[in-house]
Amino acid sequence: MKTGLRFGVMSVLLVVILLVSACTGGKEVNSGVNGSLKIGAVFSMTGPNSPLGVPEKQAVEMQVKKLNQSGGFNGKPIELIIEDDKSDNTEAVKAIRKLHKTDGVVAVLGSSGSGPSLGMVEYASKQKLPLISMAAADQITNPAQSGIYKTPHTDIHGTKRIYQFLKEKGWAKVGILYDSNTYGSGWGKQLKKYAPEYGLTLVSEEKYGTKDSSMSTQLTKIKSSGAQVLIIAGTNPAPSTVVKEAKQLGLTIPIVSSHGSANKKFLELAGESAEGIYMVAGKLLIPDQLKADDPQTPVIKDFVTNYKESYLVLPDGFAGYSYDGLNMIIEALKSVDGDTSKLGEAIEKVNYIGVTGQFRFSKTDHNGLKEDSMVILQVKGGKYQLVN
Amino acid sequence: MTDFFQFLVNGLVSGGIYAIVAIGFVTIYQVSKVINLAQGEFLMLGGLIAVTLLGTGMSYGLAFVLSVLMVTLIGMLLQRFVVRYGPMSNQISLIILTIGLSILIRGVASMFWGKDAYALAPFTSNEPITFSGISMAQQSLWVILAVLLLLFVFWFLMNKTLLGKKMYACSVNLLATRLMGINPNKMALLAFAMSAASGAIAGIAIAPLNVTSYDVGVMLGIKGFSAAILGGLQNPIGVTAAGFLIGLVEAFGAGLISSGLKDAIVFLLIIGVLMIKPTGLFGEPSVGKGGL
């Protein structure tokens, strides 16, 4: 009897779960304005990637509004259809399928995270749907596939830019400490690969877990390894814990952190321990300190002003990734006079100066950025200052 | 040699953190034979409430006391209105209930504080203490002090007072305890209050060492639970020793073998110990009314 009851309850639950998931699958369909240009976007607006997805969404919404105020595209209003993948790979694929089949978008932006993006890449390349991703993973555009692009800097750019800086400073013995997750291990791989090219020696290589409460043992080993500089690769909050503990352990060598921690939050979390820390980052972080002759300067200033007006906060790098992606789609469409069938190839030929960097794609490079679009910053007086 | 002592110090500090969580597990388990898997959330709440109160410009001492009191109250409410009405006869269901509670608390916390991490200022100065090449944060000293203090209070309460005996009696024989005129519900409420308070103190003490966020309780809960199991779930002293042992194994494992393998080394040790001695290092075979 008891088992029968339990079975009953279980099956009712199962039916409810199925119903609920079926309902979310068939979310309301945006009824398109006739003759509008439809662009799709998938961002992680909820779930662990939401700190990335939310600014990405805000940036493109702002830009579409601005473009539509000045007449849209060739007189047609641009309609942006945004889906939330909830930081989930399956949801992302469902979302891109919906955008493609139901809404009939001409191109898709997204997603915020590497996992969801890779799922979407597979769908988009099969369906010949142009896609620009905002995620970090190198595999998204390596090998380069027709119509698939990504806007953020990769760990290769970051590694090369840091090594260039170390070489200038003459710090040849390097200790590295990275997160054992996808982001950190990617960096670990590149840091090891490119060190000989810049004449640097890795004297210590340590890892930590994303949720570890302490990294002081790793730092102890680095301290006694004779390293002249420490490179940390991880996303917040771990790097702020590392710099706090480094100070407490009396580790006095310079520390360079990856762009995964380059934001205001790092300064807030690390507090006074952040002083003197170097960081590799996109130029968007220091709009006021850019050189006047840098072609990116006016683009960044314009973006920062608009974003601040719309949302009252300064944009971070993520906002820039989706902003650049949207603008490149529009640029490419202009170059082929709105012929959406040629859009995938047209993006490759676009020569676009964005807030993230200058994009120059080629047959084999669908990221299009160079390491010189990143800068080295140092924390001074609780602020990021441009070093070089 | 300096490295060796530095690893020792690092291990003791991490071990202290695990021990302080483990004490919370044992307190509730001893009274109600329930493993409260929401223990890690008490730490999270302690840290985050302190951050918020300090943000209002309150003095550190007052914020500390108020956060501990608030978390204690939350712990008591959970026992009074949720756990008490759980299936009393079935420990496994009760444990699953606490998993549900932990997810609920984390969800509410992520709505209230968002998913960002927060920093908490250290109790005393941020200058490290250095002694012949070995350094530690002043805050680490506070953590160890908090462990020892809580350990003493709990040990004294459980072993030297009538109240402690009453609480312990509940876990040995519920019916007999009732017949002796002891209200087991009251004892369980007290156990939740104590364990929530210790969790809040721990959460505030360790937050300045790194950062605190809505999900910080998960990892701390797992490590603390491991310490509680390794120590045998019977007395606060045993699990404290196990907590320090885990911290030390972690530090030396990371220091002398590989930082990528440190968790694997710890859990291998725990599995090994439990295979040889299923009751944990300091546990005796269960003679009470069951439980795990």
Given for the second form:
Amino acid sequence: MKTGLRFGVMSVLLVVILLVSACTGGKEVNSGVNGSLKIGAVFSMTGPNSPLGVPEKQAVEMQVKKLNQSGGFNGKPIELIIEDDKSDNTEAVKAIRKLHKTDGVVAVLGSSGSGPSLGMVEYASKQKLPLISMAAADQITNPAQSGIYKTPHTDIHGTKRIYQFLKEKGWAKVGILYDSNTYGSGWGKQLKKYAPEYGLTLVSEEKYGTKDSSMSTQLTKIKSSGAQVLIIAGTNPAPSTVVKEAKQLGLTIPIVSSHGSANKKFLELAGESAEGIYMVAGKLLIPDQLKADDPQTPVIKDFVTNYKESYLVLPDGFAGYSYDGLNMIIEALKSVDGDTSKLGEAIEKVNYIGVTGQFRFSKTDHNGLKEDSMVILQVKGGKYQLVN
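For comparison with the form predicted together with its partner chain, produce the structure of the form predicted alone.
The following holds one chain only.
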């Protein structure tokens, strides 16, 4: 190629680059199918955490469809790319790496479980990829890291809310039984830490493995410990196994379960043994029992109506976690005029009333919730009823 011609081609390319840069204002642009806004999600659609991951997937698919029918984001369709981590920590990291490196998403939702989420947090933090987790462990956002957030109430919130309830009931001697995985161990840590603050004494502490089929040995020890109440912390199906075996063993003390099993699946698995069991949870499980002046009430009722129309079943708290996470990503992008390079910081400034609670993030708090947005429920007649 002659020098003059080569110079002319280079000049044309330079003009094109400058024009593209001018049109985008120097902003980071994410172009998927038809110039779509690409958002990734890693959910546990198979494995032990699937009772969490499946409703999370359904909720975001429902909301993306609704948003796209209304014009998407700034006229661009939202493209949701979902990966299944199979409830496995290694698979979760592989999934977020694919979404980031191969698919080029602007942010990621997930994962469903605390263990997989912590692996994703490490990757997202290093890569400066905005991440909103659907898992409960406090260490996901404590200490707060730039661009890393979570939507569920933490194990600290749940612990404090349960302990407030126990103190009111006068149940001072407490037995605890928790999963040995990241989620359950996090609860165990907080239950031990905050008991003295509420004047409670832990008289028995037992663990079980996520895949254990029986907890009768642990329950027998708790039965002879003098405990006035039992707190269990885990995700289905284990908590349902615990309450069934407790009944078989004649353990008559009240049982309070963590929000990790706060869904319809627990009722199905536990059957008649669920009757009388207490549960700490968000308000989404009781949409018809909320106060009219609660700011969450219209948000929750709208979500429940849309979800039921889409899937013919009522949603649980896990569906709300992903729904809130997606909406906060969209709200944050609106606040920075679609500049994806500012998304991580923009989420921190979002003041959002969701189905899980009212989120008020700060530099040191990337969960943004308080324990007062949790409630105590009890299973009566096969349904969750508001107690406190």
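We call the rigid core whatever largest set of C-alpha positions still superposes within 1.5 Å between the two forms. Residue numbers count along the first chain shown, from 1. Since this is a predicted model, take the numbers as computed values, not measurements.
J.: Of Leu369, Ser257, Gly184, Ala332, which marks the hinge as one rigid part swings against the other between the two forms?
T.: Per the C-alpha fit change, the hinge is Leu369.
J.: How big is the turn of the smaller rigid part relative to the larger between the two forms, in degrees?
T.: Value for the rigid-body rotation reads 15 degrees.
J.: Keeping the rigid core superposed, can you check how far the CA atom of Thr220 moves between the two forms, in angstrom?
T.: Displacement of the alpha carbon, after core fit: 8.1 Å.
J.: Superpose the two forms on the rigid core, then give the C-alpha shift of Ala233 between the two forms in Å.
T.: After core superposition, the C-alpha of Ala233 moves 3.9 Å between the two forms.
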